[in-house]
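Coming up is one lone chain in structure tokens, specifically the form predicted on its own.
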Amino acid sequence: MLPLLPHAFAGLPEEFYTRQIWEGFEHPFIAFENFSLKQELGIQDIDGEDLLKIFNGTEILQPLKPLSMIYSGHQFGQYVEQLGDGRGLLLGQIDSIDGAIDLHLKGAGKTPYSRFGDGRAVLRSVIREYVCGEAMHALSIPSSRALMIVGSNEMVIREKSESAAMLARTAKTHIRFGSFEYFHYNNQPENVKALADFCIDQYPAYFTKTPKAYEDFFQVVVERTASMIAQWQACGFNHGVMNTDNMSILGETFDYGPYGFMEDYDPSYVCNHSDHQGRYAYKNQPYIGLWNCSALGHALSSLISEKSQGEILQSYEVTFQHTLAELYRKKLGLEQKQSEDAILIQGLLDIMESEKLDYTNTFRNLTQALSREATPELNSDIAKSWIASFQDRHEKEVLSQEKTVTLMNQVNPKFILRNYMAQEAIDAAEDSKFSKLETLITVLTQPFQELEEYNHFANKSPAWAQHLEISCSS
């Protein structure tokens, strides 16, 4: 039996959501099942076909109180008054060893917030979300994850006719910055307060009831957001659509759309073909994170003074810079903090940019530069000078070279999700062949292992895939 909990969010006033059933498929099938996540949630003994019945709505369980959440948000900097779950439903919560976990169904049909959409997701988009959630989790970056991809023989129209699918998704919360914005801009301060109180009460691992509970709540959200984005930057991840309705209050990465892991290092990298101005470029993500936190602060202005907001927002850059510096230091195999480390890190990034080096592979191969007898791939005069500085810096470390190599290989992945990999898995899946997706998951969930039989996955994208265009289409 699925260990479901009483649905906490459904206990909020009716202004927060719309209760409804969902539209299952006539002929659903399990396209992919996450056995690893089932194990972690303690539901490994529940048969996949039984889960399929639940997710497709064939079997209705009493604790499930499906609802579509209402929220608004700033999309590409412009406030949009009402968004909400246009193709997803919050089904309930699963009881796990880590506490209550949200169970959400994406592609479940029309809701009051679908606007002109059909409420469906397509196989292409749910595969992209599934694989990225697993890749990010394996990189130790907080992320939503999916339990199952539900396939169908139904077709929907996007730029072309595509197979409809649903994604059973888990996350610690589905409450977004935009959830607070909706009530603030609709002049409902009582509901801003009710939502903040709900968060503080429901997520005690993150928030505490103190005399300054709302300031402390905002402080945690700001710091977790800054930390998450520092982790994105360190692994070269570009989210693509950092709208405030896509920002989790618990600092989890979710709502994957036109994301991309940067290949050749380019700070101006834009993964979203629809982002014509480059608002959400890789280099802008830290600033957008702060901008979004500021928007949340404004939405909390009935609870937190402008002065307190400003003071709390100042901690964003401190947390971000500290976290990113620590991550880069580990990527360079440096355990001890030295004043020249920032210059060393920036020097490498400058070389990678000027020589158009692959971000992931360059860091992974840095172990070759530890020995003065080695001949790493960085061959320009500037690069050779940097390597000498890198080796000099390591002489101040106390760990053996062997231990340093081990530690560097534990933080610098050999494998990341390059867009062509997802595309090949999608193309095969659309032809009802899921073995490529299975292989891809095998590789992405072991990003730091050598996995010599899968060495080709560490190569740069083939020529045909170097300019794949990914947009927000779902």
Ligand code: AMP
Contents of the next structure:
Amino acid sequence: MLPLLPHAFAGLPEEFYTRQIWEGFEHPFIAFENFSLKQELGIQDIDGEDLLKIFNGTEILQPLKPLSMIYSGHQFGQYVEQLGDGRGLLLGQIDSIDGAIDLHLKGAGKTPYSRFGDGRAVLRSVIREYVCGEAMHALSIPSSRALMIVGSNEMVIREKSESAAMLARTAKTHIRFGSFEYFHYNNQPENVKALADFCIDQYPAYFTKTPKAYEDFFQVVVERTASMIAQWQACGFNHGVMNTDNMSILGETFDYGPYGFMEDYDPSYVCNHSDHQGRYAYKNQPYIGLWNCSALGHALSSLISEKSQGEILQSYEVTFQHTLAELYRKKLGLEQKQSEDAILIQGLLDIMESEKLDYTNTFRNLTQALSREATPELNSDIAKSWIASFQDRHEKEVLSQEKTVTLMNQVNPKFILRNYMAQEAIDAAEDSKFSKLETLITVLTQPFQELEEYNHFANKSPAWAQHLEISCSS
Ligand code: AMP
Ligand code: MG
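Having displayed the form predicted on its own, please output the structure of the form predicted in complex with this ligand.
Full assembly next; the chain just shown is listed first.
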């Protein structure tokens, strides 16, 4: 039996959600099952077919109180009064070996928050969410993850007709910045307080009940957000839709849509082709993270003075800069902290930008530059002078070269999720062939290994995929 409990969120007043029974598919099947996540949650003995019955609603688990959550949020800078789970619901909490984990079902049919949507998700977007959650987790970046993809023979209309599917998703929380904004902008300070109290109570690993509990709560959210975004920057990840309703209060990467991992280093990279202004470009993510935190601060105005909010927000940049500097230092194989390191890393990024070098592969290949041979990619005159500085800098290090190489290979992935890889797995899955998806998961869950038989996954995208357009439609 799945150790699934009613979600504590169901204990909040009714203004916070709508109780929801969902519509499964007539002919559901397991399109993909995440065996390693099952293992990590301690539910490996539960048969996939039994999980499928639960997720498809074929077997209603008593006494679950599934619900769709209400929230609002700032989308592309504009406040949108009411969003909410328009096609998802919170099934409950898995009582896992790591404590309670949210179980959410995406694509589960219409809810009172569906607006003009059909409440469904397409197989394409569900696969994209699945593979990216696994890729991020393997890179040690906090992320929601998926336990299962429920396939169907039902079709839904997007730009074209596509297969519908559901995603059973796990996350530490589904409370978003927008959850607070909803109550703030609807003039319900008592519910802003109730939600903050709920978070402080439910997530003791993150928040504490101190006399300044709300300030401390906000401080933790700000720091976790800054740290998450520093990790995105270091691995070249572009989220694409950093609306406040897609920001988890526990700093987990969340609500994957038209995301992308940057290939050639380009700070202006925008993965979302619907984002014409480039608001959510790679280089803007750190500022948008701060903007979103200040939107959350504003939503907490009834609990935290403006002065305290300002002070707390100042810590965002400190955490972000510190975390990113540490991550880059590790990527360069530097254990000691030296004041000139920032110049060294910026020098490398400048070369990557002007020579259009692949971000992931340049870092991965840097180990070759340790032994005074230019890497195949870094071969211009400027690059040679940079390599000389890199080698001089390494003279000040104490670790052996061998040890440095090992450490660098543990932080510079060989394999990242290039959009075309997901696309190939999707094309096959739409044709009921799931082995490409399986291979992709095998590679992305071991990003730091050599896996020589999969070398082709470390290549830059083929020409046909260089301009693959990824839109918001999902
Ligand atoms: P997202 O872009 O997935 O973060 O979704 C933004 C908002 O639109 C959320 O309130 C979603 O629940 C809602 N939404 C997105 N797609 C659909 C759909 N197909 N049906 C109903 N609501 C949707
Ligand atoms: Mg969303």
